[in-house]
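A single chain, nothing else alongside it, follows as structure tokens in the form predicted alone.
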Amino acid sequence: MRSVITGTGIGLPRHVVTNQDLARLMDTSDEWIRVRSGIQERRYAEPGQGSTDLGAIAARSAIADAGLTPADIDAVIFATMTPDHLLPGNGPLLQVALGLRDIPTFDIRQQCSGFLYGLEMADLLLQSGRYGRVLLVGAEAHTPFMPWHLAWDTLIGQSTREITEAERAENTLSRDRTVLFGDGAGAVVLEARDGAQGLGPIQLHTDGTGAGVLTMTGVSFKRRPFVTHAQIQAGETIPVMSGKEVFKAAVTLMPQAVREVCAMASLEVADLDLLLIHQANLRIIEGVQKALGLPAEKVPHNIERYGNTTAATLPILFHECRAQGLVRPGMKVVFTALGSGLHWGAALYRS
């Protein structure tokens, strides 16, 4: 028995943010966001829409797009580093929002690499005998962290409103992190199969040492209260990020685990016919196909149109991979991600 994906789903906001959109409200330019992320535009949540809004979409989707019902599922695993509330999780909003029976629900946050570690669970409840179907969910609302006092309505389109140079002044001390995310959710249905097509093998990795290259100090329950005005003030409720450590680490570990996968397998890397890596930035893409001396045309990408969605990315991808029909039987497809934790590595799929 293998663990098949039989379905696929997106979830995307309405509102398009441009890069010339983000430059109305903070020192940046199109040409400066392109050349350090290669991201064009992004999509934003509705106000008060969140990541169970977006999931729920998504998650819609896959289930037709498996021919099923949400009746038909039998567990969910919901990836994001941006739930709607502390707690709950989005796993039990999501049961609501669905009509799911009542399934247990797992809420994961391993941030960027979330949907990967997801599908690592959900091969394993398959595999276990106990749950047929499982459907696997990956979304974020990142505008929320973004420091944009009194911005949200102008960035939508929903006011004319000029910023003040001082609040300008602000919006630009965190740009190298607020230009680089979007809001959006995949999602996947997974069966278990006869055959060879199908899940696996699947390597991951977590060193808590670089915990600190990609974190967010504020909102921490080491702090009495856990949330102030002083540390939103400061800044803290915005992740902080190492840029080159990020850099190095993910065009150095996510080609060792694409490696480990493919030998684990009998293959070479060559023998791949695609390869999906986390949306992160573009010059992590290139930088990883480059390592791994693959062809352009086996590592497709779309964060020039939706920025990094953080559990989201490899999922939208994968959607719009099988959409466009790079996506055939038999092929040989790895999905390989890094993020905050840190956490990374790689996982192998027959279509």
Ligand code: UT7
Second form
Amino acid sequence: MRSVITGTGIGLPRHVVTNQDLARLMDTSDEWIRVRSGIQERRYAEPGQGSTDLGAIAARSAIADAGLTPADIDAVIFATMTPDHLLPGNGPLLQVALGLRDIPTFDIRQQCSGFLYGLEMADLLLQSGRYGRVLLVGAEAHTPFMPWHLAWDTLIGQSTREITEAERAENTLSRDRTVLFGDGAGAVVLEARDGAQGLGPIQLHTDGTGAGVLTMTGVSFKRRPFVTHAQIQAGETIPVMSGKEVFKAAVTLMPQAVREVCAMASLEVADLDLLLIHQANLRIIEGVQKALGLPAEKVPHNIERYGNTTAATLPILFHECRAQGLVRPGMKVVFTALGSGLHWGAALYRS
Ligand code: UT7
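Pass me the form predicted together with oxa(dethia)-CoA (UT7) as well; I've looked at the form predicted alone already.
Everything in the complex follows now, all chains and molecules, and the chain you saw is the first one.
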């Protein structure tokens, strides 16, 4: 019995925000963002639209794509680092939004590796025989941590108000991170099936000594109170990142993980048909591709259009590859990701 992806869907907010739009808010440029990250535009959620809303759009279409109805789903795994609330998680909210039965919902938080960890969990649930159909969702609404609280209307063309110099200076303080992120969701339905098609092997890793290189320190239940006005003012509710360290880890550890799953499956890396890499930076994607000696056409990317959507990048990319006919029966596809934790790994999928 193998775990087969029988349906995919995506949920993208309608506001397209270009690099030029962001340059109106802070000291940055289209050239800097394109050259350093490959990103040209990203989507921003409506004010009030959360990761559960985006995840529900993706989930509904994944369930329909699988030829199922919400009543057929036996368990949900929801991966996000930007939940609607600190508690409860998005799982029960998605259950209500979709009208799911009384089934278990699991909320997981492995950030950029959330979808990959979700694949492992879904596979284990299905292999246990206790669940027949698992819905896995990766969804993010990053925009609420961005500091331009007063500039949304200007950014989405609903106001002509110019940004003040003070706002511009404040926005510029976090430009190394904010320009990279976008909002969006992807979902897949996995079902247990007989045959050669399906997931595995999967290899996951965690190195908590790297927890500090990508973290959000401004909300902490080690402190009383757990968040203060001063911290919000100081921008401590925006993730902090040692960009270069994450970059180095990504271009080293993702190729290692891909080699590991290939070795576990007695495959050569060159035998892979598609390598789907977490979309954080085009330079990272190209670095991993070159480290593994794969041709560019086997490593599709969409970071140009969506930026980094954290737990949503892999399911959005997989959905688009299927829609474009890039995923054909009998192919060997590998998913790989690395992110805050540090968590990373790779998963082989025979389509
Ligand atoms: O999803 C998983 C987690 N995230 C990642 O995988 C991201 C990994 N890291 C990266 O992608 C890259 O390190 C970044 C894109 C974040 C940064 O690229 P970099 O080549 O490492 O640039 P840098 O941090 O060395 O910054 C170079 C310069 C700095 O100016 P000075 O100090 O050299 O004068 C920055 O202040 O670029 C400046 N800068 C900007 N300039 C214009 C930083 N952000 C911006 C910006 N616009 N948005």
